[in-house]
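Only one chain comes next, encoded as structure tokens, the form predicted alone.
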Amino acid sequence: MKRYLPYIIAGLLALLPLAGLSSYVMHILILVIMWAVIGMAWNLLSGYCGQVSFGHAAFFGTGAYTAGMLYSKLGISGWWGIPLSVIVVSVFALVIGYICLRLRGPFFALATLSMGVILRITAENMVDFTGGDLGIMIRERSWVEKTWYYYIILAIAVGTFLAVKQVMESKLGYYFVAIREDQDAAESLGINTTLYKTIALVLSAVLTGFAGAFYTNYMGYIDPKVVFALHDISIVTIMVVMVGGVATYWGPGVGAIIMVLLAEVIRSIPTLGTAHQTFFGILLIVIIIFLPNGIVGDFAKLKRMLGMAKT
């Protein structure tokens, strides 16, 4: 039954648009999958081979840019982002992973914070070619309904699960954890640890990029403060994984859902406004202190809690 799982999950996702639902909650469902994306693709990286990104906010803003600039400097549909983000997001990735993979631990996490935050500078003071502070909008939209947004972020998602799943179950995957459990013994077994940091780091990054790619064509509009945002992209990535589970197939997806819809919530309610952060931050402390390995993760501790709290 679990070898089948994703596709009967994928095919009742598939299904959901039939139900004739409103546009409010398409948007919500489109924010949620997409959200499932980057924290998958983040997950490749950080959760599977060890290596914390606080940076990747530039992986989704670089796959941002090369859709919007198609469209305002070239007049190509910016639909040509997403499969031309993998070149142009994997050139950004090797260069990152060049200067950062260098180094270990909170000093990686901190290298990658500073390149989200040199690639958000360069762009705001590139004026002539990223358009700057005002940014670029895609005033062709392609659809005025939500739905084939909704199934190509869906289609989106389930070819990121996969990938992450295939490689995860290959020797890949066991190098990568080897090389997160420990890396001078994988160094010792003969693992070549810096090239499979960056062959995860790529992985994570263009799909990441997929992502932001896909953000340019829905949300029609971008700039620099928006996709390169450090707290709106790289920190809510890291949270989305943490509260659903780290280095788990179905963590990023649960993550995703509790995230968006607590941001929706909180948002719709008039004397709290923005403080949806502050709110992230207590849930993300009451995550590591009860459930240190996400809800999916810690599931079998989360049914005995609630078991517990029923008797």
The other form holds:
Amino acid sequence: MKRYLPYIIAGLLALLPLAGLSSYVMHILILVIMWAVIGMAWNLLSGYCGQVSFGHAAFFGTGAYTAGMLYSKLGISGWWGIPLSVIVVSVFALVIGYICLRLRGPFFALATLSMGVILRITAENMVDFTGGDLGIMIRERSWVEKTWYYYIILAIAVGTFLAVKQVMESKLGYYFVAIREDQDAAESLGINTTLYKTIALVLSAVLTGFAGAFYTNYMGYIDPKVVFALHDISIVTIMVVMVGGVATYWGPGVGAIIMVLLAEVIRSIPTLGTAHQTFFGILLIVIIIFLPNGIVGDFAKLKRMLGMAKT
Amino acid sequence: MPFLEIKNVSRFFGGLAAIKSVSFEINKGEILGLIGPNGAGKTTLFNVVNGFYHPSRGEVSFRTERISGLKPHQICRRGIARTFQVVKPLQRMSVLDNVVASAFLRAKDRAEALGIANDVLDFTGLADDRDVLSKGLPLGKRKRLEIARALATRPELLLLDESFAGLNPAELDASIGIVRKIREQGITIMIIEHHMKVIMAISDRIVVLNYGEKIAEGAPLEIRNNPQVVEAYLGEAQSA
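Starting from the form predicted alone, produce the coordinates for the form predicted in complex with the partner chain.
The next block holds the full complex; its first chain is the one shown before.
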């Protein structure tokens, strides 16, 4: 049963649009699945391999701009950005990895954080190339209906899930976790830690880039402040996985549901304004104190706390 | 041709010489004991052989090939594995997964890695603990897990850094038995140990370091009666 769970859930999700959901509900579902993809991608590098990135907006934004600039500069469909982003994002990831992966722990986290910010500022200022703060607008939308967008992001999510699972059950997965647990021990056991950290980074970046390229096509508009955002992308990515469960297969999905719904609910309170960030902060503190492994990772503990455990 | 040759190796930390121009050789199939007081440079020497440190001067060769300057993972691939004095288990992995992770060095796929890992766990007597998270293991077994993990990389030379420290008598006997069995498989061993009874019993030859310098080298009996070693390390009571 457990083996088929991913396929059952994918099947159910594929049937959802037939239920005649409203455009708003479809939009929320699309966002949830997109965040699940970003979360799963981040989880690969930071959850399993232990290299905590505070700069995944760099890869999301690169993917988004690959799609956007294919349209704005070459006049071809932004959807080509999804395959092309593999190359572009890999190149960026290799450069960022070359700089950041020689650092460990918090130093790596700070370096990636700065990479996200550097790319944002670069995109803002290279006006001739990226369009600067004006951003990129895709005028011809592919579909008015959300259904096809939903199926495309669902396909990306299923692919990402299976790819992560495949990786984690192979030699790569063992090596990633070994590096997370003790880099010196891993190195002395014959694991080329630099190489495998780079592989984790590139895989994670490419999967994040898919979500970015999808975002451009779906939203029809991007600008540097949105797609290279520190708190709205990089930090939310971390929260999605922390809330859902670090280094678990289902954690990013669960975290994405909670974070997207929470953002919608909080946004609907008109008097709150930008104070909604406070709620995320409080949520993160509560999660770290009571459920350090996230909802999926500490599910047994959560059930106990809610008094639902069968003695 | 020596199996492992350490030639005029020095290692400086700032102005401090942790190892000063140390030279010795290890022959294939022997157990070489490395002893000396705390801070004599024993672990530093391991780190130089293993590739964590590069020698400031001199060189290390393994089977005709110069290995100083290579990275630890490259040296491990060439057949030198080590354990750590302060054990470094992969904490949130099971005992089996710890060993599988290192078995992948020589295995083509997961099935083969699992096979190697299970063999090694049987060999080191950890088979019953295979599903335990390694952070939950008692010290004695963690020390043995270090050995198991090193063995799973199929080494030809095994560096054991105080694998017997802090063990109770029963665990000690088990570990000595394992080291002997490892040697019977044709694996050469260099071992750092403070437990004199153990080191005298299992070593073929012993090298003594003091303040980073080699002060003696020879069979256990010669070392026990070497006045310099007695003064620097063993003390009068031991020699009596």
